[in-house]
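Below sits a lone chain in structure tokens, taken as the form predicted alone.
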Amino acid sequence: MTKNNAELESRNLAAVLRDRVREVYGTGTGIDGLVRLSGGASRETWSFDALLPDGQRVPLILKRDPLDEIDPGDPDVNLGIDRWSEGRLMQLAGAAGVPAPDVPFFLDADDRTSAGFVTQRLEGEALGRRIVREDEFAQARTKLAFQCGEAAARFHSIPLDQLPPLRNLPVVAALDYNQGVIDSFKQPHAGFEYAFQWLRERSELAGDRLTLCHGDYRNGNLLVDHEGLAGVLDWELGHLGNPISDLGWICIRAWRYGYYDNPVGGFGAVEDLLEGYEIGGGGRVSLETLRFWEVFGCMRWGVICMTLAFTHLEGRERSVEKVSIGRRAVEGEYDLLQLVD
């Protein structure tokens, strides 16, 4: 995008936001400090303040679709939901007692902006490496795994009839989808093939529960402050599925940031995660079931790495970031073989 186009985009967005904050907070409300934040190739995130007539500031975040076309080769985009649905899930999660930012309003797509939603801007840290390493979060880490289990139990309990339309991902269909992606690369990957076979032979461990699933519940999508879990972020992969898939995903080695002795996100113990889940109302989860979903999550991450690599290698999008992440597919194969051994 050229500098002139970027400036025009920013001006158009500012005009849209001024109109909306006046509708929500009253005549005379303005905006200040509109800036696009880094991160997220498939979504745009903007920070700004609503300036109320009495001088108060309301710190806000806008998340919207990019104005240009989303890369169709990104597997997470293909499984994603629209911005209205994502914002609605955050509202429902907050109502269920999950730490989540308030969502005061939405944006409709028009000739000035794409669709999006606005949330409260919370204080805290979302970078996984800092959460597991920095001394300032040492106290938070002692209770974070329990809090993650408790929060998951709460959003898994949201009644299905309250949810917006979501994709249903049964385990067998999800295995078929991921195996189809791997097969499309026409390369031998013994670790992934063994994992697919292992998972299919034990698919009864998946269970038949069907709930809202976050879809990317992990260290890196959590906002953490000195007291622990301050917010569950990034609901764009929300879907219907087995709830324990979220617990398995937060335990895979890729999200431990080198702190492999702490299975839950690099900061906590499995026992704490499952205790929080049970006390939060999610029921008791066996270690065998959790292990199944950890293997599944590790396989899924490896497939995503492979897909990002081939997005670059096939020329659909030349990206150092994508090919660098793609190289981590071999870590996924190694982790899979350690898990199923």
The other form holds:
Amino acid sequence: MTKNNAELESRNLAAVLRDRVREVYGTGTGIDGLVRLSGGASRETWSFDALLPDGQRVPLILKRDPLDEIDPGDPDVNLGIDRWSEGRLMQLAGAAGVPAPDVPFFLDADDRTSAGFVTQRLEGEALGRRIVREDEFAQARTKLAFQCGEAAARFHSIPLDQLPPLRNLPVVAALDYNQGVIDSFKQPHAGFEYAFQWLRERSELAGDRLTLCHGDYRNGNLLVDHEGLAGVLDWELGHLGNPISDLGWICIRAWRYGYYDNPVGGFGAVEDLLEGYEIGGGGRVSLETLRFWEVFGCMRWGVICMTLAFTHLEGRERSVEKVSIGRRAVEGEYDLLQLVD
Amino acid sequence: MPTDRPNIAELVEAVREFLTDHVGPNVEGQLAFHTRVAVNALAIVERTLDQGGAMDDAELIRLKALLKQDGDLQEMNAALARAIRGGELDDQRGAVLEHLRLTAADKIALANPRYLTPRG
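Switch from the form predicted alone to the form predicted in complex with the partner chain and give that structure.
Whole complex next, starting from this chain.
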């Protein structure tokens, strides 16, 4: 993108946000400090403040689709939900007692902007490697696994009839989906094949509840402050599925940032996670069921690594980062082979 | 492959050192991150050049014993994947799992040897 385009884009967005802030917060309002935080091929994040007539500032974040058409081959697009649904999930989670940023308003796609939603900009740390390591989070780490269990129990309890339309991925469909992704690479993979067989033979262990799943519940998508869990972020892979898939995912080694002795996100113990889940109303989870979903999670991590590598290999986005991640698929393979029998 | 020096490993090593010593310190942000990624990728190539051949030989011997057939590594791995999916090796799961664990350990040793060492 040229510099001029970027400036025009930013001016257009500022105008849209000023209009929407006036609609939501009233006349005499404005915006300030609009700056783009990140933008991959599939999503843009912007930070800005709403200025209220009494001089107060409301710190906000906008997450919107990219202005260019999204590549339908992009793996994120295949599984992801639209911005309206993502913002709606965050609102529902907040209402269910999950720490989550407020979502004061949405943007509809028009000739000036793509669709998006605006959230409160909360204070806290989302970088996983800092959360597991820094002294300032030592106190938070003692509670975090319990709080993650409790929060999951709460968003798993949201009544299905309140949810926006979501992809339905109960365990067998989820296994079929992932096996299909590997098959599409035409690179037969014995280690993951073993995992698929093992998981299919034990699919009754998965549990038969069908609930909202976060879909990417892990250290890295958690906002943490000195008190512990301050927000559950990034709901774009939200779907209907077996709830314990979220608990297995938060335990896989990819999110431990080297702190392998703390299975939950590199910061906590499985017992604390499951206790929080039970006290939060999610019911008692057996270690066998959790192991099932950890094996599933390791497989899923491997599939994601391969998918990113093939984004490069098939020429959709040439990137040394994406292709290198392909070699991390073996992390998932190695770990699941220690868990299965 | 030519046997003249610099050999392949020495060329890759030179590029990795160039990225580490001369590019890395002079860039920042995304470019610095991608430089580290590139350095890691070249380190994988170096470890594979050094240890990959012996690993391949051992893997192929194990595959022949398991599948009771012959072929190159790629064919044999495809055959193993098919046999697992088809349930044809269900009577020797222990041996299959042992083979897969050894193979994965070798692949980790090439891709990211530090993975097996806790930091915390």
